[in-house]
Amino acid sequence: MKTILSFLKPYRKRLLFISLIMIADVGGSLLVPTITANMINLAVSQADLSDILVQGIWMLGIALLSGGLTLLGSWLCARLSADFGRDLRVALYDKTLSFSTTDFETFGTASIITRTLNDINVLQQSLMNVLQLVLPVPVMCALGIFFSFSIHRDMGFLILGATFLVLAAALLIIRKAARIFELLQSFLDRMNVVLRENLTGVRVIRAFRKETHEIKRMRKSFEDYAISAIQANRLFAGLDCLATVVINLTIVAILYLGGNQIGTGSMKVGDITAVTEYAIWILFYVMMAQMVILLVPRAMTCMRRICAVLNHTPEIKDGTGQSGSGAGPEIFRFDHVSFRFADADENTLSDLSFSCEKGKTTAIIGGTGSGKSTIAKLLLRFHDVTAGQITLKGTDIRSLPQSELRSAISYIPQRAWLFSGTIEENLRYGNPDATREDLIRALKTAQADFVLDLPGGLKSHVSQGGTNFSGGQRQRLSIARSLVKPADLYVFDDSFSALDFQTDAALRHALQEEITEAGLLIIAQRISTILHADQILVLNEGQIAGIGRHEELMETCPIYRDIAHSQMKGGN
């Protein structure tokens, strides 16, 4: 809770202006039955037609400004509601930027979607109603209990007990609504899994024919969301079917005790309208604030959910420390590194030692499952190392800033991905201001100057995630972004998967002219990939096989001369 309300607290002085407004306004709601019964009065009592059209005036004065202040007040609350999901929406991305994979994998991404989106609509509705219709409730009752026992005593509490037993029913059916919106919400999240892995996985389950099993699955996770959403329903209906008897039992009441005191002289005929009036609104307001409450479950949920994000703190954190000059080539060490996943039982690499330097290429091969990805991962602090340390030129990598250490690397994923827009946005991702010769230059040296021959040229469309592109020209494009970021080490993720033999060998001779200053780091699963390293490494099971140029691993890395065998008939 105290971290919500950290959010409103710059909104405090809106928040206190709002609560006067509404207090004003139900002020105004009640004076217009107590006008009202004292026109009635003056009729019956034959007065002067003046005097009722004075406090005829005094009704309209105050119906209008009443209005005015609902309409300010609502324009107020929206506002306000809408500057707090802002808040809360921009505090969780940036929250989100900060996780690790690990940290990523705690909440899982769809319901990181959900929280941003659903819960945070969900707070915001519900801090609009509850400044609408909540907080006027205890002004309104209280002022119309009072007025009702200052018109007569049995009045007053007439209406004190049946607010009484409203609110009573109301705080049963709370208790049972908090679980069934937390089911609710536990349902959204398995909904929003479950539809995107059918939405990205789409040709998966076409090419293996389980639409009807995902139909099934689908249909499953629906369901529970309406059953609970039905009972849900079900409270809010009773609430209401209850409060509406005890507005019309209410009425009825005041018109038989009100016309036996009427009959004994103890109450005039204005009065028993101004306490029906005062009745209706009172449990009007009740009502609707049961409708409001009810929901308090469901935002609590939300706000918990939130807040678990908001408060978790990230398993990388950020150092602030600064690189070293970087008078010497080395750029990165490794220094018997050892890294271990949370949940796994055994190490994933054990004991690496090895270095990147200005103007060489380092590659890496190995295995499915070696631990070549993991490497860069690494590098990036994805994840931190379990044992040794990685230095960036000296300065171990973990008591730097996270965006001083990447904007070191240039890191090309396995998985290509491009984000919809424009290629010349796309290219500009990791420096916004590359000219246009940075661009094509770019687009060169990776084989992606098919793009220039487009009709959109630089400004052609990409849709998201490049669909719109073959797997080698996103990869291309991929390649061509990295290019065009400034970096000291430029990582290559088994990046020149997607591409045909004579393009993946045009490719790396233009790497080899295009960067000189920096560092090349070539994690493949081809060996023609990486024949013109400077330095292999064989990665096997975690560990380092072998190191050295290619012809030195052929006579003294049987691993490696294995893999050389099986791919290039010979290993020549």
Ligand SMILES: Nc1ncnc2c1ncn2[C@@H]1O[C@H](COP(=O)(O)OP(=O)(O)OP(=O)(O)O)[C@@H](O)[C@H]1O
The other form holds:
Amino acid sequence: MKTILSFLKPYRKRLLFISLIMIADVGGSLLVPTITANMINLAVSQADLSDILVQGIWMLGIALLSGGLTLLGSWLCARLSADFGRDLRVALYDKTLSFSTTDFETFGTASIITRTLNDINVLQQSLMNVLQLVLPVPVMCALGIFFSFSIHRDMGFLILGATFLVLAAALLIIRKAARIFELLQSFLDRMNVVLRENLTGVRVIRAFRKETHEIKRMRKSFEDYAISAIQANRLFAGLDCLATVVINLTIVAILYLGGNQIGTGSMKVGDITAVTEYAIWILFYVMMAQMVILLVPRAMTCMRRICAVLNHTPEIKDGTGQSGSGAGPEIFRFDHVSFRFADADENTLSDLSFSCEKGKTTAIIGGTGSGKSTIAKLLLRFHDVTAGQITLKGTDIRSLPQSELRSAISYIPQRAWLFSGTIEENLRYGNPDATREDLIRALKTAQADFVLDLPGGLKSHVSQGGTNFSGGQRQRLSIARSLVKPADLYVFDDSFSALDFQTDAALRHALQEEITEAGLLIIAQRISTILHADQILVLNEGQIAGIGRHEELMETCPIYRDIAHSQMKGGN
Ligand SMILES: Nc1ncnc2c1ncn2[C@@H]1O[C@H](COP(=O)(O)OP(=O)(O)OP(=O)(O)O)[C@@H](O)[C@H]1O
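Go ahead and give the structure of the form predicted together with the ligand, now that the form predicted alone is out.
Now the full complex is given, and it begins with the chain already shown.
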């Protein structure tokens, strides 16, 4: 709650102004029936027409002023709600940028999307509703009851009783609603997960002919949501009926009691109109506020979910140190590094020691699941080591700002990902100041100069994820993008897997010619990709089974020899 309220702090003055407008608006709404009553009473007592006209002019003025204030209030509320939502979304997004993979897994990507879009939307709506429909209620009740008492004591008590009755019913229903709305939000998350899975995996579903199974799964998640939504709507409907009944019974009671009082001469005919109007206004406002308050448990649930993300302490904390001068050849060093995932029973990596040097190629080879990609993730601090340390030019990377660490690395992920836009925008992602010549050189090195033959050239359109290019083209574009970024170490995480042998060889050759100052870290499954590396690490179940050049490993490392024989028909 405190966290969310802090987002309203910058808008304190606007909130105060809105509150004043609302109070003035409510006062205006109640003055209109008071003047109506005066006009009726003047007419009944056969007063001068000019007196009635004066009252009419007052009424017109107040109605116009009240209408204007309502309009201004609504506009200010809408602006405030939009600004509040924007600030909250920006903060949530900024926070998620600091999350490690484990942090993301804690919430789930689908849930973070629901929280950023839907939950904040609920809060925005609630803020607007509270300002427009709940905030004026105490003023409306207090003024309405006061005006009723000023007309007749019985009328005052009648309005007071009706108000309390509806308020008590609302409190009971709100308690029931809290649980339903909690469920509703979790079903929304579930729908999001199932929908995302079905839309992104649609080809797999069709290929395996699992449409019926998936339709059942989708239907179940939709049904769960619908059942809870229907329960919530029943509560709304019940409350709606109750309030209408109370309004009508109150009007009947006003007419009955008021009629008797007119008979005894203690009330005038116009007063009945005024009290009836007060009752309708009060009960209308209380009813609207109930509807809003019914949504408060939902808003509270959303608020808790948003605060959980905002207050989450990221696994990775930013350091404040500076990396060393980098006089020696060493860029990164793994020093007895071990790593275990939070939810795993065993270490994924154990006691790794090696270094990456300027102008040298380090390669990592090993079976699937041996921990190769995890090494790249540790380098980038997507996770922190469990034991040992990784240093950048002699400084532990945990003591460096993440931005400084990541600017030293250019990373090409296993799954090439391109952003929607143009090829040029994608290439400039890591270096907005790159010249056209830089882009073309990177494309040529990455064997991606097919781009220059496209009708749009560098301006060619890229669909979301780069799906309008083949797997191999995407990989080459992703490599070109990384080459545009200046870095100390270029990390290729199995980035040549979709390339044919010829392109793979041409690319490696070009890389060696182009990148002379920085280091290369190549993670690969194919031995031909890493054959000429200055140092090859053979990884087996998270441990280094051998380290050296190809020729040395062929002599000393049985695992490497096995891989080589199986891939190279005898190891040549
Ligand atoms: N987020 C995670 N939580 C728990 N375990 C994980 C997580 N990510 C990976 N692992 C496990 O860590 C091990 C190493 O995974 P990693 O992706 O580093 O292997 P790899 O050698 O790159 O495999 P491949 O060549 O198939 O990509 C695997 O056994 C995997 O199941």
